[in-house]
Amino acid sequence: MKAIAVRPGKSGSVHLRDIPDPNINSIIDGRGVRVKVLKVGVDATDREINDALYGNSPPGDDYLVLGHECFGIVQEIGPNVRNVKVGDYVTATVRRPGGSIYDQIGTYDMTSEETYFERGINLLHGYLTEQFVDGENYIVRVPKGLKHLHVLMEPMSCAAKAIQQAFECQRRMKVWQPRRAFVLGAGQIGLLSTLVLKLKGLEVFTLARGLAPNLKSEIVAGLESNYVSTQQTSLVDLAKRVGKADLIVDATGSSHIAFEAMQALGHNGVLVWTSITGGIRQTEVPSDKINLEWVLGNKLLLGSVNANREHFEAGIRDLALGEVMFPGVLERILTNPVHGLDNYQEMMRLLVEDNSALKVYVNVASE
């Protein structure tokens, strides 16, 4: 069957092949499902990896099939699955485990260990093919009534998972009533984050570089939430004419922001990083202030990445209500198709070149 993969190590190596199918028998337990790939989402660590930033290949061979934002369709399963059955639609989780207490808990996307296994992404491969199998425990049902969100799946669970990571933490406080949120970027994780903030019930600005009126300023309307443009206001001025903010959620892919919005961040406050930089850019950051301030004021800087079943589950149900709270906007972000995987060199064009594609993603197949 195709498959859209990588040579691991070797930038611009993104090719189609040919690839074995995969057979529902692997999974010893009987817990099998095979699903049927109808679209994967695309985004900068696909981009990333194919520029040999990161990324191995599964032991015993030299590529990499690219793609961890699956949505699918079951269409077999083994004689001991349970939670779902042939014609649900479905997403599956990315991390894998290792060998660590966390990986065998459940807790995967939180391994100690320095070895991780991710679909699509480090020594297991992704979903950009047609099918794939997998145990029942990384499969998650999607309600029929989200079918049209499909591939904002995973990094919904991802969004879930920095918010809730940072609520857990705050437990430390016995009373936390955060009133004032940031999210720095508005790419999918920053809007998706932009979300969960709102359902939470918090006064959130998302940051962009973008001028408004455009249509990541649309969707935080929609979402009512306030847009700001980093081109007017700068973080740190935002902060001054708002006041500093109870949680951050930093979403940009710059190194750069991450740092600065430790500036912006208000007593007992959480600043989450979610982004990955494969770079090796420095910034100077006014270190002495920033470390009075933070210890005076018991800040938090979170660390995360990644999501395991239960956020992906979190996720869903903060999209369900999305659905029903803001009908129509989160659609909004899915902005840029990309019909067959044969059409594998349009999916990298947008990802490289392309400044306005918000969210890529492949049709695969139809049901």
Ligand code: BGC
Second form
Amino acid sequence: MKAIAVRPGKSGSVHLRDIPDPNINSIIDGRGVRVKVLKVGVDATDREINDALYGNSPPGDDYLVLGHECFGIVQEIGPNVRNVKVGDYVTATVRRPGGSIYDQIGTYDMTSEETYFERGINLLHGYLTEQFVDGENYIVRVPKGLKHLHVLMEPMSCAAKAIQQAFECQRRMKVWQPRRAFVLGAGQIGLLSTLVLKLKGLEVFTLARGLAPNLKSEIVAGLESNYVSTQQTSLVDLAKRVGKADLIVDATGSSHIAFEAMQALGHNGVLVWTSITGGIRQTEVPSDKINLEWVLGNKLLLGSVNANREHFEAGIRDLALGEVMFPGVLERILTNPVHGLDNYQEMMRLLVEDNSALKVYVNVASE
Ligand code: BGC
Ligand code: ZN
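With the form predicted on its own already on screen, would you show the form predicted together with ligand BGC?
Now the complete complex, all chains and molecules, led by this one.
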């Protein structure tokens, strides 16, 4: 069957290749699920793997099948599968357990090991192919009524985890009642974080470069939140105008902004970093000032990566609620479909060159 793959370590190596069909019997406990891939989303991670910034082939192979944001339909189940049936729409988690205690209790997103196993990213093949087989623990059902949001499940799981972790940490405050949140960046993670925070009842300010009106500003407004163009109002100015934030989510992909954000966080607040910055950029920050305010304000910096099954399920519930509260808004994120695996070059071109492409995804097959 066809697959879109790269040769890890070799820049610009994205190509189409033929790989063996998966077999449900490769999962020996009878809990295997075979999924026909319908759509796969791609993001900066896929671009950076093709730029050879990171990513590794599975042992024994010299290629890595890309794709970690999948949406598909169950075609076959093993005799011991209980949670999904043939014909269900599903997505799948990305990371697979290593050997740490966190891995063993299903929280592989929190592995304490340096090596992590991620489908389509590190040491495991991804979903940009025609079908895949995995254990049912990693397959998450998507309600029929959310079918039109298909590839948003995985990015949503990352946003759901980041914010859930922030709230979890803030139990240190006993009575934490966050009112104001800043979301930095209005890419998929920024917009989905805006939704999660709005559903939690916060007043959300989502910052991005572009002048309003534009698609991102319209989506933010559709989520009854406030879009701020940093061409008009800087983060620091915003904090002066509306007050510092109780919670900030950085999803800009810029380490400079991630550090700058520290100056816009209020006392007892939490700043969550979610950007994967593969480069080697360096930046200057007023470190004495930040250090002082950080200590005097009991502030917290939290890094968040990946997501486990629980976060996928929470994210799916929030998408469902979001659809009811803000009908028709979320599907506007899904801007750039690419037709078929054969068009892998167009997929990469959109990722690399087209700044207006908010979300690129491949229509792999129809049902
Ligand atoms: C993926 C995460 C993954 C992270 C680090 C992101 O693009 O969405 O699932 O953990 O990259 O590899
Ligand atoms: Zn991703």
